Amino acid sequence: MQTTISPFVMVIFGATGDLTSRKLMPALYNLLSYKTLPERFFVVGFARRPFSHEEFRSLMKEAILRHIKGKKIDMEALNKLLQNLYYQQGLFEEKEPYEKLINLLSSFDKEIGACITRFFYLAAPPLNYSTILNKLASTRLSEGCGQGSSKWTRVLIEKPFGKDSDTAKKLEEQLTHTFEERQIYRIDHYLAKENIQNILAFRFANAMFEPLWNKDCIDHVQIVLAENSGIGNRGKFYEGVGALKDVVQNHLMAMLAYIAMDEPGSMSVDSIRAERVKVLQSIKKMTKEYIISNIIRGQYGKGLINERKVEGYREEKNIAPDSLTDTYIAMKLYLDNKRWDGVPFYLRTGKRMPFSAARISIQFKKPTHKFFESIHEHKEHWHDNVLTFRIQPREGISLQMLAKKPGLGFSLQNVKMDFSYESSFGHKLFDSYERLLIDSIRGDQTLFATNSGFNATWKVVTDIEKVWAQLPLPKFPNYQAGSWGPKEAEELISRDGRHWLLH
């Protein structure tokens, strides 16, 4: 794919952290390999560790090589990326490194002979966001190359977007004071997953499915994001945040919005985002009693993962020995609108699950006719019409249904119709960070979150946490690593006469 993108500079705050080495640098390398980026661009890492430009390049080279281990290396792309990397050492709260950054960015403008677009990527811990934004405003870096115009700058900000409704509101006030809405790119990388986007095509480009997409035909919806891993080196970040804020408030809600939204009026950014927000704003408010019965939290203890012993959450690095941080959430939600009235949405996420997977499953209602009622042994299959979106791994869509087994008798069996991106299109999908980076460079905000959407999901989270604060302390850990979570999660869905589809 040939590029039409103009030269740009991206400043990554927190450039020595896990996100930069594990996601951003591999994404930039791949975009270069796809020949999507321009010949000349600049990436400046900003962090406290004392690196030279060459030392930073060496560090990022190691990160990229780890990412592509076992695959063929595109040396042209790798070398081009490395020669375009620069480094600015400094503490986020100090003025001097920002002043040095002004001079460095000005040198890039002079080299190109024009004001080039500036991207400020906040990949630092969220507690530093306010400080960085203040410095961008006070040094006027946020105004671009000195023309006093906001035309040349954009800011990319990672989740979690605040830690509750109040902090999210304060952060948004600071963002909108410094940048216009068209400059702000709020990142929830699940919005950029290929099969999340494909939900729109599946529903609205295929006339056979949309008439079934409502309370009359759908029994319930399950949205699951299971992680086989623990917290790795994210202990300082994860402790005190937990699964509710780290995954439910954004990733699971993003999937909910796409699966439940009404058809947008057009393919425009505003139209698609507006319909997503309507879903999130329609989440039915929960009473204290409802939250106690229908929101399950957990924390993993020691256990086995692939026959390997692993430590419990409280034994992980940088975790308090009596930590009450949740690593598992299961919940039931309802939407207060005509399409989904009375249809339960079951959401579930957890660390140290038996395997990693993200799926959305649509369970259709059983047939109302009595054609097969006399065949007793097949009654158990009447709920087996399930449409599943595999977000990861093996991205695709499957439809489970009943078919007659070949033979003289009349026996039914579950079968699957399956669509796989890999087998159908035969080429690698864009990684979500590759897509987010290229869309931000092109100025397309479609796959980025909105403040109004986050406001809606923070209200849900805040209501839950207020109730939790009134309850006795949870008895953690309450599920073993390698299991599917606490027994209360099974009870949550089984008491409705249903069962989790991912096991």
Contents of the next structure:
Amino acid sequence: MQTTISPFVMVIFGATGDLTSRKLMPALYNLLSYKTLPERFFVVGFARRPFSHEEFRSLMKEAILRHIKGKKIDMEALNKLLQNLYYQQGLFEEKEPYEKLINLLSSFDKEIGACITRFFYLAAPPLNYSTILNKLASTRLSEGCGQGSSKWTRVLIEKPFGKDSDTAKKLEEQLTHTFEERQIYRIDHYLAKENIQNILAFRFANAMFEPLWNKDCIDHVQIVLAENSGIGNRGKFYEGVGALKDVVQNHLMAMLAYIAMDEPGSMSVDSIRAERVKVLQSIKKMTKEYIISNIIRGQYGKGLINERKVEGYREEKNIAPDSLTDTYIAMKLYLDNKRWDGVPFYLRTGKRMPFSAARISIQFKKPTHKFFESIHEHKEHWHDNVLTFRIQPREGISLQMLAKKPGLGFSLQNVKMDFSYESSFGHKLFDSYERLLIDSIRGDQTLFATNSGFNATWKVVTDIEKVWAQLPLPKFPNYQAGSWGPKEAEELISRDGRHWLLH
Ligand code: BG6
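Form predicted together with ligand BG6, following the form predicted alone:
Full complex below, order starting with the chain above.
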């Protein structure tokens, strides 16, 4: 894919962290490999540790090679990326490194002979966001080239965006004090997953599904983000954050927004974002009693993953031996609107699940007519009609239904209609970080989160946490690594006469 993107500079705060090496560098490498980036651009890593430009380049080279291990290396793309990497050492709270950064960025403008767009990517631990934003404002780096043309700066900010409603509000105030909305790119990378974007096409470009998309035809919806991995090297980040804030507040809610939204008036950024936000704002307020019985939390203990013994969460690096951080959530919620009145949405996420998968499943109601009532053969194995969006892996959509078994007589059997990206489109999908980077560079905010959306989901999370704070401490660990979570999560759905579809 050839584009006409102009030279730009991206400063990554927290450049020696996990996100930069695992996501951002591989994304930049791939974008170069697809020929989507210009010949000349500048990526400046900003972090505490003392590195020269060269040392930073070899560190990033290692990270990229680790990432593409086993695949053919595009040496041209790799070398081009490394040539365009720079490093600025400094503590986030010191003024001097920002002043040095001004000189470095000015030298790039000079080389290009123009004011180039500046991106400030906040990939540092979130407790540093406020300090970095303060410094960007006080050194007037936020104003861009020559510290006087704010048109040419954008800020990208990673989740978690605050810790609760209040801290999110404060962060937002600080952001909007320094940047205009059109300059702010709040990242929730699930919004950029290909098959989540595809929900819009599926629902609104095909006339046949939308008439069914409501309480009259849909029994319930399940949204799941299961991860096989544990906490790995991210203990410092994860401890005290937990699954509710790490992925429910954002990624699961992003999936909920797309699956439940009304048709946007147009393809414009504002229309799409507005419809997403309406869904999140319509989440039914939860009472204390509701929260106690419908929001289940868990933490993994020791167990077996692929027949390999693994540690419990409390035994992982940088985790307190008596940690109360949740690594699992199962919950039921309702939307307060006409379309979804009375339809339960079951959300579920966990670390150290038997395998990794992100899916949205729509279970349709059973047929009301009695035509097939008289067929009893294998009836107990008949499945309901379920439409499943496989967000990952094996991105695609399948529809489970009953068909007449070929032959004499009339018996029924479960079958699946299946669409897969791989068989229909063949080529590799854009990774969400590739898409987000390129969209921010092109100035398209559609796939970025909004303040009002985050406000709505923080409200839900904060209400839940306030109730939890009044309850006796949870008895963790309460599920084994390699299982599907605590038994209360089974009860949550089975008492409604339903079952988890992914198991
Ligand atoms: C991140 C969370 O935002 O999303 C991680 O911090 C989680 O804990 C990850 O593992 C899941 O994203 P993906 O794209 O790997 O499904």
